[in-house]
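For reference, the chain that follows is the form predicted alone, supplied as C-alpha cells.
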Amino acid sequence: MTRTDQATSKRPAKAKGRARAVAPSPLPELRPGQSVELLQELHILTREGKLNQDSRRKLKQVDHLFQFIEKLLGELKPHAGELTLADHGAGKSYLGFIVYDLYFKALGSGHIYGIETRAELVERSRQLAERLGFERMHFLAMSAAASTNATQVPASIDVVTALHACDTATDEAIAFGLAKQAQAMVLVPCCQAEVAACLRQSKALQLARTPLAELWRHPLHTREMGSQLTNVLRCLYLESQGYQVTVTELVGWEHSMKNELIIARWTGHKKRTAAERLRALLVEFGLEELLTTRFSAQS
C-alpha cells in the first residue's frame, strides 16, 4: 500500500448526500472508475484483475488511441444534438466498449455503432453490451459498405473509427465517413494487399519504363511500397473531400508493426491540388483503374 492509499484508508467516510468520488484503479494503467468487469469480459484483465505482458501492450494500443477520440468527441458539434460513432472492422468491440465506458457512459447520451462482417462476434457483443448496461451500443452484423444504406444507422455520423481494418475494409470505412458526413474520422490501416497486388501485375513494364520501380522490383519492397503508398493515397483523398489530415503513430513500434494513425478532421475546404497529386500519382504507378473504384468521389 502506498503512503496516498494509507492516508485516504484513515480519513472518516464522507457524509450522505455529497458527491460520491471515483474508486481509484486497482491497477496503475487503469484509468479512474474504469470498468474492471468489462476489462476480464476482453480477456484484457485476467479472472484475478492482472495484466500479462499480451494483455498489457493491448491495453496500450487501445488506450492510447482513446486519447486521440477523446480529444476529437469533446471537440465535436453533434450532428444531431447527440455524439454518434461508428467503428468499423469491429471485432470483438474493444475499441467501442472501452471509448463507451470511459466517455459515452458518463456523458448519459450519444450512441456507439459496432459494425463487424462475423455474426457470431456480433452476437457476443451484444449479450456483452446487455449484460453491463451499455444500452446505447449497437451491433450490426454487416460490411462497411452494406452498412453505408442500412436503415439501423443515422443518415450522419459524427466520428468513424476503424482500428487495423484489413486490406480494403479501411477504404470502406472512409467511403462510410464521406457519405455519412463524418467530422472526422480516426483510422489505423491494416494488410495493405489491394495496390501491393497491382504493383506486383505491372512490374515488368514500369521496370523497362523507369528506374523510379526499382522501388518495388523486390517482393519485400513491393509489400512495403504498397503498403505505404495505399495510405499516401489515402490521405491525399481525404484532403480533396474537405478533411485536415494529420498522420502519427499509434504506439512504440515495439508494441505492434501495424503502427500508422490516420486523423482526419472535417474543415470543408477541397484542396484541388490534393485531387491533382492524387490522380498523378495513380497515373505514375499505374493504378489508374482506382479511380474508379477506391477514389471515385475525388474532385
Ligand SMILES: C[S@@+](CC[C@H](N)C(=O)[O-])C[C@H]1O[C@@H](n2cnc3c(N)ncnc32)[C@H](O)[C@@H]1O
The other form holds:
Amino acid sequence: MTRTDQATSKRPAKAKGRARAVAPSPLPELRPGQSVELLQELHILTREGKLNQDSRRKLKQVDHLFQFIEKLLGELKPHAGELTLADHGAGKSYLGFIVYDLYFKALGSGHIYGIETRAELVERSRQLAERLGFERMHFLAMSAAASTNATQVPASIDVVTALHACDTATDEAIAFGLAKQAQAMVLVPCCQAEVAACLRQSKALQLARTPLAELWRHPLHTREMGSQLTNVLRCLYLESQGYQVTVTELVGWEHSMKNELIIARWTGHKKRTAAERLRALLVEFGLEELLTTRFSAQS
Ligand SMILES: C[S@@+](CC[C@H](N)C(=O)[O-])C[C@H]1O[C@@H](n2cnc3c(N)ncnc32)[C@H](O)[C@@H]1O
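Please supply the corresponding structure for the form predicted together with this ligand (the preceding block corresponds to the form predicted alone).
Complete assembly follows, chain above in first position.
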C-alpha cells in the first residue's frame, strides 16, 4: 500500500453511509481527503499547492462530473462483482485519476481503464498511476473504437465516460458502451465535424427543398447545427438501445463552451418511437448513410 492509499479508509465515505475522520482540506475547492499529491502531479495544483484560473476551471468541471459519476457508481450492481469504468479520449486522465482517488481507492476493488490514442499521454498516465500506487488503473494507447475488441478490456463494463473526447470519439464511446452492456454512460461531447460535413455536402439540394435548410446555410450555422443535431441523434440512439437519457449542463457556460452533459442509464426499455424519430431525422436532413455507420445497432 502506498502513501496515498494509506491516507484514507477502505471504503468511500458515501458508500459506507457514515462520516469518517479525514484531514481538513487545504483549499476550499478540494474535497476532504482528496490527494494533493495527485493534483500537483496533474498540474491542477501548483508546487505550492495553489490553484490558478485555468486549473480552477478544470477542477470545477471534473469535480462536478465526479458528483454525477459518484451517484451512479453508488447505485450500480457491478456486472462482474467489481465495478469497472472506461474513460474514452482520456487525455491526461484527469477524470480517471480523480474518480480513482475519490472513489475506487477507498473502495479497495474495481478497475478503471483510460483509453487514449496519444501514446505519450498513456505512458505518462501509466507512470503516474504506478508512482501513486493506483494499481487498478489501466491505460491503453488505442482508439475508443479499437478498445471494444481489445483483449485487455473485460467483456462487460459498468460505466463509460467520455469528457470532451474529440469529434466522433464520443460516438465510438457509445458503440463501446453498447457492446460492453454499460449500465451507465456519462458523455460530455466535444467539437463535432462529421454531421456538419454531411450537411455541407447536401446544402444546395436541401436549400432548394426546404426553408428549414436556412438553419445551416451560413458556415458557422452549419457547424453549430451539426453539433446540435449530432447530440440529438446520439440521445435518440441511446434511447432506442434501452437507455434513459438526461441532458443537462456540466457547469455554467462561463466555464466551458463544450458544456452539454448526456447521462444515459440502462433500463432495458428500447424505445421504438426513439428509433423511428432517429430514422426520420436522418432522412429529413439527408443523413441516411449514418444509419449504417454511426447508428447501426438494431433496436
Ligand atoms: C480534448 S481532449 C480531452 C482529454 C480529457 N478527457 C480531458 O477532458 O482533459 C480529447 C482527447 O481525446 C483523444 N482522442 C481523439 N480521438 C480519439 C479516439 N478516437 N479514441 C480515443 N481517444 C481519442 C485525443 O488524443 C485527446 O487527448
